[in-house]
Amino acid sequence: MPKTKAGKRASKPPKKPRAASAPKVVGAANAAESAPPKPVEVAVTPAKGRPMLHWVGKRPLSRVRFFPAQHMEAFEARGAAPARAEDWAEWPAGYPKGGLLFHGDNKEVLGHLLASGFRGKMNLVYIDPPFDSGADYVRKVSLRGPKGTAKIEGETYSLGEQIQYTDIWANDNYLQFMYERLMLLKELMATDSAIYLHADPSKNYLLRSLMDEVFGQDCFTNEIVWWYWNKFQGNVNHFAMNHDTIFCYRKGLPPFHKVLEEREAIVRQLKRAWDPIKGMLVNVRDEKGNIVYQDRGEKTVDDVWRISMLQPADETENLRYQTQKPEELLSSIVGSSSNPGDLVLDCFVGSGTTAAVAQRLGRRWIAADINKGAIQTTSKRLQSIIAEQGEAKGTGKLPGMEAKDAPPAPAQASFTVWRVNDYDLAIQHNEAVNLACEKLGVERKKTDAFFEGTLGKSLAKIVPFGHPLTPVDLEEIKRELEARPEEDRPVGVVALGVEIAARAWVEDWNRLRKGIDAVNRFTVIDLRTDPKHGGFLRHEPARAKVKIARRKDTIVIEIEDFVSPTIIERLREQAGILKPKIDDWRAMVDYVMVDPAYDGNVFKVSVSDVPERRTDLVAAKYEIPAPKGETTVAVKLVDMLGEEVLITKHLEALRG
């Protein structure tokens, strides 16, 4: 038996649960019935590279265990052309032939697509990871309509700024994170492939060392440097910081296409530093004998790209996800080093910049991201841009890259959803730490990658909102003391549940840690439960009034109301003790789809009602035809914060 720190002998804690059977899954093989195949570990290339960095908890990944993947969601665009068949030849079996959006942890992600056939696959990897800057990502939440607020007896308040992720790492669980993925990036390339890393004067520097020992120096390519000219910072204390570093390495010979530049779009980008652009320039005089600069016409991009970054009053392209990239940034990147029908990977997707570019340049494209509202936000693009195309209203077109042939055909009409592992939470985890956090009272610290911070003299930890407190849970948080031999201070889990096994196992852990100097007890904190605690984080799910009914050959859909505690609670914290008041329920969807014929597994986008701009509302009535016999009708309607409510209801078939 193992000694305690308190140098007694711990009892076995109680067997860890059975895992709960997960639905229907993919990977290499046709989807499962019933539970999922064992647990697999697929094998990694190790790193050759040198110079090689080293850090406290460095481990080698010559390992991964696969997940499945469960099937959520089909879009494809009404009478698009099918796909290119000699793009999609060697695509694995277990996929249907479009794009591929996941939603899970992208260590995990890519892990299942190396296990499902996708090693050596891609042909371009673009990827804009966390920077390690101590920030905590939000996204700008508003209602929709002409104001995009709620009227609070004359007042008008927003929804304000939902948690998408934490940025906060201590430095050494930062390198190992992104060296796993790299490592698993340079299984999943081909071998004339380029990959693209974005990155900030933060940490671009152990980046590039990274990026040396994974892929080797020999295939560094270039040091781009973003310049966002616009931004105009005051020099306080040090000289404005206007620019990104994107770091390409290359496998093989990957194709290259010279991208062209307007001379007229620099003169306008650098009119605030004309000095340094007239020797680019012809000089003549006008009429009267002025001298005058005049535009030799187009010149190749070299490695200093002048981009504008995105503007706030942009109404196209702007989603307000704050760290959206411009289209015209990644259109240079995939036109140039990738060629029509080639498959495009970005597994921090965030606001589906580059799935939406690869889709308008006939790219295939594979996206993930951990974060539900990156994946409601990347669908809800694609599906603006596949209906566009499918209806010939697309131009391909992208700022910066005004072509003169023709556009490429899309690669694909249809793209489908999925999630691997389970991250499919009613209120996001971020969000919901940051919740309890506030409330108990828990000083936070940003040097600690496990551990939340500290309540009064105890580690705290916070467990997934998305089940109870489970015995892996406290095995877990033992694997990191171990790790921490010289770590004495209790524990306080923090979970929303605990179950019957959890609480003996705590149990057991406690009795043998008694007396004032006993170390790392724990004590649990169930925010359900808990009398000084329990009951502030009651989730109440939205709700909806839909009627669904067959009329001959047409099924109409009539969405009556819709509500979201979640948001009314929301405004109503910042009204104090006033009542908001929504006057048209529209306001607080997002989008609405419908699958006429839901198989209770999958939903297959039919109708999809994403409005144009955050003014406009959603249509609440349409009408579309009925499938044969009798079906089951879906409606699936997305707040402004990103919950879901599913409606449902099974019709006959037509008699006569």
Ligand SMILES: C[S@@+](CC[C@H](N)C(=O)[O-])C[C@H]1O[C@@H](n2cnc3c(N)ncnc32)[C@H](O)[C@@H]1O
The other form holds:
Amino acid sequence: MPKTKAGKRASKPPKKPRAASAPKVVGAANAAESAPPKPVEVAVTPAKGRPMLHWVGKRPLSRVRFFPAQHMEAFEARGAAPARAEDWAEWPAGYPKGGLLFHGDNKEVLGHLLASGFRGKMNLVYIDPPFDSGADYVRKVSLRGPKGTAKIEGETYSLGEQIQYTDIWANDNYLQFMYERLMLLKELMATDSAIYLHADPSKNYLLRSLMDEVFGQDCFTNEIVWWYWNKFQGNVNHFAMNHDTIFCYRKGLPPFHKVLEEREAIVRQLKRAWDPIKGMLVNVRDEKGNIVYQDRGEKTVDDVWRISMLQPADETENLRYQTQKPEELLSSIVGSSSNPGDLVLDCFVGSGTTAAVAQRLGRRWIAADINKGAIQTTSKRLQSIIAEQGEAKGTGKLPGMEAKDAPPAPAQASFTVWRVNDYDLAIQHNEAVNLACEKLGVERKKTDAFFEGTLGKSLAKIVPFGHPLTPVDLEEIKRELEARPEEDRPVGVVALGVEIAARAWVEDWNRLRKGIDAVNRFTVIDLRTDPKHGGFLRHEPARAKVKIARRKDTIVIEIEDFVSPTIIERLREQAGILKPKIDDWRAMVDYVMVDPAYDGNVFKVSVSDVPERRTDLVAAKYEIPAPKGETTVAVKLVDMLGEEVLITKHLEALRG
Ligand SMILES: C[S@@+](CC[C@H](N)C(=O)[O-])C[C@H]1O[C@@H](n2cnc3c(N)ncnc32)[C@H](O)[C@@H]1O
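What does the same protein look like in the form predicted in complex with the ligand, given that the last one was the form predicted on its own?
The complete assembly is shown below, putting the previous chain first.
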């Protein structure tokens, strides 16, 4: 297990905590409202540019648009210690002092942070971007409860896999995507700070060149090889691929604490390179009496990190987010390259590993992801960790840890969730795109990062279903076609709803494309009205029956029933003609949160019932102190597919 030089280990993460109970509400509603007006665009300083990588369609990034963020949720542990004032002295006005979790495209999130006073504030950045692997990453979803809570003739259900994000790019688009994010990250980094970029062999050589170009070759600090010997990679015709690469670049002189690891009884039987290391080893006899050499004791970790992959059977840390990294890996990065109280940023946070480790190690954190499932997973994970830290308050250590191993005190006991633009769909965007392609008969082309594939002789473009087709979307398609001068196929634009201005735009566009000039004509398929293709995206929302009542000075909440037609439908698909049977509705519910004084805007988490193990169920009954005056109580249920149901009830003031 890695340790920092000071003898303080960079944490073996403790066991997952019990459900958080009745933490208190965090402060300001939309605090950002009181902040000074924001610029519309923010400037980005040029890349170092030597050496320089070239790709088709390379565009410099000198300015980035500002988008406002909407405050969605707030969580604070009950009885939390006040944040250390010195850590937060330069925190931009308008943000609560605590972790910040952003749901949105990270280009927009990073632009938002730059315009909101975070320029030059990050002490450490870690990113683990998609690898351009051509894969659809999935989160494995199953129902809660002991085996048999839900079954088809004795078989326990799994809801299968939920596509979290699609990792398909043309090489050039991928490089532009990464270039822009790296440029923005550089702006956000403090004068003395470090950035770690996680890559795999498919793209690491290009990403290192990009890092050189953006940060300058002289900022290169390390190439770390993460060797995860225990993940089987097909090795029939070649050597097994068992490592990722993590590049470290730094600005100025950031902190660095050596990482120590306990190496126990690694038997050295090296045939090569033997002499130079022989003197460092201890010889002992094995069970047959032969002399073998062992490398024991505490060692300073070098740039090859031997850390196990997360194991499928690990019920504690493994959150079934396919690309989830082990906390031990992040502990080495955060523990070595930042100090307690420092600000750590991860804008591809996935299941929340970086935020979790920063929280455990007493660092402040900001995280972002485009995927709703990632935001929900991270939020749930951080609620548990903060609640656990709250429970450990006063003992100076976390459950399951020796006193000498106690990590630094938490830098915050709260976090807030924000949304930059609307990536929150009734059903998962990628799943919806896949479904649409299937129903329309789109032939997928996984190497094209812009068009989803072909529909007959046309290129197919699916406009995100979160908004109707607008002229802005059409302009984007136009720009893409301009970058492909040889492309002469017509384009089928698929959308859920079409703005009137977009119809006029398409008419104008097609008017100019007649006869021999008839290249790239547009046809719009509106799934909301299309008699042939529409209809399949109709979504029947999940429903809950919840009793909420005032009893003297408490509020009693009782969830009586919950139904998710989407979950039932999935089970039905699996079961064929058999009828799915769910004995306890709680099998469908992942977690429950309560806000006893909901303002209709920000959901302030006061009770968070996040069962520890997958076999545990939510309590479904809660009794909490009631505000004296009239109040609106809100109960949020999140199901196993991530769909949220919000139930609210207005309660009169206590009489007498
Ligand atoms: C390799 S995973 C990160 C896994 C993470 N390190 C963990 O331990 O769970 C990459 C993440 O980047 C997110 N992502 C991809 N494109 C994004 C974008 N444009 N903005 C924000 N997040 C993005 C994906 O949703 C995914 O969760």
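Because the structure is a prediction, the values reported are computed rather than measured. Basically, rigid core = biggest C-alpha set you can superpose within 1.5 Å across the two forms. Numbering follows the first chain given and starts at 1.
Superposed on the core, the two forms barely differ at residue 73: its CA moves less than 2 Å between the two forms.
In the core-superposed comparison between the two forms, the C-alpha atom of residue 517 has shifted by at least 2 angstroms.
With the core superposed, residue 497 shows a C-alpha displacement of at least 2 Å between the two forms.
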